[in-house]
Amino acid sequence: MRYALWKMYLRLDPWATEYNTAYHAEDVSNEAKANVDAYFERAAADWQAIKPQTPNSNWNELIFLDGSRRVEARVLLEDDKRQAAFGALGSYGVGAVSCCPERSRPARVLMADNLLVTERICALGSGQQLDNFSVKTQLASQLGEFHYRVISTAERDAEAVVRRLQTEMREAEKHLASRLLNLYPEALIICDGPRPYLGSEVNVIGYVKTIHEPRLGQRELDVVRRLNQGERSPIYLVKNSKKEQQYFEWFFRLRDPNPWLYSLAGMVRLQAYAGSEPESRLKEVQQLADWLAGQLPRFASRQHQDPRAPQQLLPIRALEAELSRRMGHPQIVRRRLTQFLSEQGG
């Protein structure tokens, strides 16, 4: 009787330890896994990996959007007799860099017609609410004001106002990809995260850094788990009950991870819209992941660069630098809000 021996090795993650981990996967339900057309451009015959060749472009411009948010002081909200509701004083920004495929001029972040935006919020849970405020210093002719809006969700755990938090961000940045649609049409803008569902446009793509829900089965996986640097695996549809929110996705490898590493480090997904016509948009998608092939790489970081390295695109941390400098330093908003309610009593 013969008896399969496999081996098990430990694999290291090259991102740094603050920020978990690029894989974080939990089990998918089976009606997830259900929604997924994985044999949409490839028969399951020649699912295999795709060394794309980079063709033509229009694309002159590329377009790199992304929100950094944080919370600067965990809060409770009470009265006399009680504790009312968690909280959290945060801040948000949001932001573009312009980017030229063919290396004509240098990238820029964007900057006019009110493109970089950042907010403070004071989030609150169980349903409470309070009125807008402001945290003045005497100092405020050179640092200025901090104005809090103030938000609310009806959940009552204490992670529930900064999921909130981060809500708000998305939406912020849902509404900036839809403004860069108006101004500069013909860009291709990236989106950092899951593609916001904005209609029918082509030209927004999802590059999403971390894998949370491995919907393919084993078999593609294990492709996905094998390709090289600059390879993708064949475009697969995501299914919805409302055919306009349905999207493609594929995985790209940035880098060919060193042989310590993990066997999905250096990966992403890409994800583009499909709507209720797929099979109209396919050979346009297509043409679109084998040029991104093709100019992703360029922009990849190192790990001396940043520490989510590779995944983690030089013009995004460009971009996350920006809207930190204009959140402020974090000590220092810590401390003045500690002055601020200090000052108010009770």
Given for the second form:
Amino acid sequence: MRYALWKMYLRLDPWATEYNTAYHAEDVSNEAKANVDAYFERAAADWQAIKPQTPNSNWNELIFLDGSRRVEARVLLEDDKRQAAFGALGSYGVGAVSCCPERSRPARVLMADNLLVTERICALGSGQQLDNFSVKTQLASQLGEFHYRVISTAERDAEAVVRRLQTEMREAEKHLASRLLNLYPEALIICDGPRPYLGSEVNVIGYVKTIHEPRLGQRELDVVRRLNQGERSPIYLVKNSKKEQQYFEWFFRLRDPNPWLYSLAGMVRLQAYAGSEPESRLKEVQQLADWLAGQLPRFASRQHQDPRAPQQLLPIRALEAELSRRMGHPQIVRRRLTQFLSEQGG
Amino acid sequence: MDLQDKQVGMVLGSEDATPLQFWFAVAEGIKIQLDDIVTVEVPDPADNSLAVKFYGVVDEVRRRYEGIQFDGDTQLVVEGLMPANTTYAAHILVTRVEPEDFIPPGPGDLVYLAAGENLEKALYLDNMEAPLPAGVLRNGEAGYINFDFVSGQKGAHINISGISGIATKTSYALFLLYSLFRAKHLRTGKTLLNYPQVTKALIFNVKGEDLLFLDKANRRFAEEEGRWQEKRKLGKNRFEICDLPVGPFDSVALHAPALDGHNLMADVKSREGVDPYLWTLHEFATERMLPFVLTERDAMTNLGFLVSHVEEKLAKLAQKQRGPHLDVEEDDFELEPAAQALSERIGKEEALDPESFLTATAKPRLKTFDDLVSYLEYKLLLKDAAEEDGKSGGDKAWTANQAKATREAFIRRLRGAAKYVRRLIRGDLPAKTLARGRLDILNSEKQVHVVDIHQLAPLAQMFVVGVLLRRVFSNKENGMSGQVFVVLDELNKYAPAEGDSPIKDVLLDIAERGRSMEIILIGAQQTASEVERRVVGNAAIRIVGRLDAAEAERSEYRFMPGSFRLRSTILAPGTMIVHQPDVPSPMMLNFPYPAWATRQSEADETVSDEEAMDILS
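Alt. form predicted together with the partner chain, vs. the form predicted alone above:
Full assembly next; the chain just shown is listed first.
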């Protein structure tokens, strides 16, 4: 390939287009890059792909935690004279699936102890507030009653209410994660999305499907692009002025990409707690990273199974379906809301 | 709600629930299988203080993973990589709605397993004046047929379809017959039969000598039935469940065709005490049996006309004679040498009989079926035959103006038939001897008559069945009392869907008029589609054993819901699907191992101590 140096190729992003892309390359400020200690585990000269040996299993339960949210109706808060604020009526649900790394038990959605939570939210912008309200009908054939909790954000734009709903869901995830820590102290909890700030527990992992702001240098990124299935990058430290919020992060390749896919396809970032004394925790996190490298590819979905394959993990895919089922059929919810609002008059 | 009723699930909301069928989700830890019977109480939507009760039978059960998307997900769930729920659902065919408000059951309505009174209602037992035990249901309780639909009260006739050898049609027919004779009314404790003393059964044995041991206990019964009990962990055997005594048939008469020769022996190998049967030439003429020796009769053709004419002439000829032979008055008729030699030889012996000696004349005497054929040939073709114009020859009074070709065809067919029926139609023995071979079922003291025809050629079988049934039919027409149950396998041979024959006429008569005349046909065939529609259609009780898959799809079996048709292709021997008019859904029944011997090896020859003492004392 004489011309390879100059030749450019079009390479496919395997995710379905409605999910955007997993890779959001943005110009990262030098300041952000400065916050990253890329050479925390390995020195620059030694910054290579790591293929972990199969370590002894030290976790006998894996819990995947995820949330799901949706907007069922956009509303506007107004009176006869003016439009006071944007609003959104929506639902979110959070839940967890327990899996056995030894494959000796079937996976199950954790239902006991109210671990599966769904809630209906009315989010209002511009700092507006309303009383919580219920949507119910007199008809015996219309089962179920919707209780809406009203939350508010000071922001004024139309998307702010959706972000507020997202925040509410993240809060619920965090709350669920801390409950799980108490209920299942022996389990490793993998949160879909960035690791919530929970405290110092090592057994809470963030699993980030999208790759924003590559905070590594070009040389390190080249290493990342060439990772094979089951290989991880060296662990780097993401620093923070609040030392307690410092965390470790590393890249991990879930599945070998085909040559025609872009080079970061099938890549995830994993986050673990670092805290104010990262040095003392490194060894523990290394073991964890190596162990996960053996586990995660099993749970990765395939192209035909999910539009976000392989990053969308199988237990999470099933959990999201369950959560969405529990939030109710969106069209029925919307019709019920239309009916409710029409009966409010005004 | 009956105390025994156990809650087993709730009506599904993800499938349509209709008044006639619905799905229900089976509760955790509950086993529901095909044929289970359930009830649902559905609140009246307009008035919650009222409820409509649904009774139904499970005709489909399914389990699946819920919440998975691809076939491959099953593997992932099994490997523990993905969570999923197992759903277990059962489909109900509604058999009864009380009161008759046909509303759909509501999602979430509770479903109970029917027991006791509810079970009886689901099977319409409460509506049956006279329930006839017909086998054991899957839940281990007795299943009943409404005897009013067997006896002629409301309907009559039973029809059984199924593959030979696997469907156990004859065995089941016999069990039903046994039940008919032995069952006690559930409430009164009396027999179900109106006139038990004069009720008769006529069973045609078409396969081996299987049915010639009905009156012997089956030595394998205890072992085989015990095996079933053990498997089902039940304390009672199936006869006991049906409240029937265990034992062989009572009051059995066995009949087999007479062998050639002078001693009139029954043609059987393995059994003693079998009566021979045959008919005299005289009976042949007076009882107008001629059409039954001709396999096909086309009523509209000249041949059919000729047959009727000759039949009439023969009846007249025999009218004034006493038989068993036929005397004819012809000057120039001579029997063929061979036939004559036979006649003479017999004539010499007969001369010892003073009565026949006195009546013996020089007149030609027809003593065998072949004589009769020769005589008819003479009357139809040979007499005065001189010219070759094809029309002359034969007695004008007999030929009925039929063309020579027709008459020749008639004789040809008779000759063809002669070799099969000559041993059954005889006039060459003394009247007393031949009287022993007379098969008169209605006047017999015995109740159950087994007529063996398995060794006969098809044409002779047709003859025997046709003649016997017609005799029964005309006896009943003349007002003889008591029901007659006729068990006949291979209906497709006797009353085929296509074509026309005298025996088919008799069967049609029985099918259509037998109900009022108390002749009940328990008919069986491999394939109902090959049997005359009216014969099958008139049977109130339809029963199916194992069916061929292609056959099960035919319209004749549409009385069963699809799931039963599908299941009929995998039924094990001993299991039958029974459909009766007043129960909308068929029942799946299991009938007991026969308590009577079905072959020689099963006939129990051991003598008990008590019996031995009786004999010795």
